[in-house]
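So this first bit is one chain, no partners, the form predicted alone, shown in structure tokens.
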Amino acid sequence: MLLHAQPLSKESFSPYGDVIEIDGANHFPINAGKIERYHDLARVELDAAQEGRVLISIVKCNEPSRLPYRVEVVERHCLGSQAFIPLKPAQMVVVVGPAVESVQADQMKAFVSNGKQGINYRRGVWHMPLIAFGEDQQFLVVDRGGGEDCEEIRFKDVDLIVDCESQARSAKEF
């Protein structure tokens, strides 16, 4: 099964979470007008009935990926949302599925960012693990800490391949 990644937009990604970008965002000046704050770009979710806290982390790519990419496993986090924001401009390819008990390969959708967008997965949304296309590419991660919160499903009988019309670009191309 071949998934063609469509451009990432707030509207198309809304069933799965938030697109984190400043284009069209609520904003206002702070610090005597020297800084513009783009406010409330994503909804950080935590299950109030569970113990846990918001974590802010940085992850760094050790092994770059290439397209087309075979998605062998998807995961979800039911106790909290999970955001990935590139620290330098770089496209992201994400594969997501609905927040159902057991997702099927034909329910998955693929998106490609414009290089300046991040994403925030809603609680329970199935998604492929993070991949990056540049060595040492870094992402700011905002998610939940405290206890185990990761379920996985392996696609055994289906080859789920993601590609996009234009190959993902490195940060040098922006």
Second form
2 protein chains.
Amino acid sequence: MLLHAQPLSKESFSPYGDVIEIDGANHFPINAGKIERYHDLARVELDAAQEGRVLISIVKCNEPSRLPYRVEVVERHCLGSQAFIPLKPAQMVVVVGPAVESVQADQMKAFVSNGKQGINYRRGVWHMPLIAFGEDQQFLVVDRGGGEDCEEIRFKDVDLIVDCESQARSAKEF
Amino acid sequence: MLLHAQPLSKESFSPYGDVIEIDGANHFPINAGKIERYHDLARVELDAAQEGRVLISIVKCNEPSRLPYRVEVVERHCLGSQAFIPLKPAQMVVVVGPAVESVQADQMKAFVSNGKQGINYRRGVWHMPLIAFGEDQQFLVVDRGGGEDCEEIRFKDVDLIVDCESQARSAKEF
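Starting from the form predicted alone shown above, please give the structure in the form predicted together with a further copy of the same chain.
Okay, now the whole complex, with that chain kicking things off.
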């Protein structure tokens, strides 16, 4: 089964979470007008009853991926949202599915970012574990810490392949 | 009064908050080893009793600043921490003071980042409002939303000037 990545936009991604970008965002000047604030771009979710807390971490690519890419496993976190924002412009390809109990391969959708966008997965949304295309590409991560919170589903009987019209580009090409 | 910015490091900045960087951080592989996670780099503080929540925002430079720079005002947020992470490598100059009731100009210290570091101000720490040196420079912000939480002090009787041995550099030069 071949999944074609469609352009990532706030509208197209809204069933799965937020697109973190300044385009189209509510904004206002701060610091005597020197700085513009694009405000509240993602809903950070945390199940307070579970005694979690919000973490800021960085992830770095050890092994660049290439398209077309075979999605062998998807995962989800039911106690908190999870945001990834590139620390240098770089396109991301994400594969997501609805927050149902046992997602099927044919429910998954793929998106490709414009290189400047970050994404925030809503709590419970299935997603392909992060892949990156650039050597040493880094992303800031805002997610939940405080105990295990990861479910996985392996697609054993189906080849789920994600591809994109143009090879996703790393920061070097921006 | 002239403040010379010293190199930003986890140790030197520890009275004021966190340096968000992968150097020296606890890390481990995830996603079948494709990705390395540098984990829990900053303490996100939130005064839960105040019904705040954690926000993800982006700020963008409207008007680049130059060094030496006159610090006319400092501010602090007592209900939550505030993190700034450059979305393209760019040096930051920050001026900070201890979390006391009424900070004095001669208690302030200045730091200059290496271009890849982000910073997280601890709750109640006085700081110069963000300045940036590059046209359109952007920073991811992780801070608290939910009602006013900003105190200001104006240094009226003292010229507090911050400078750095080398002009802080924008992303273009990295």
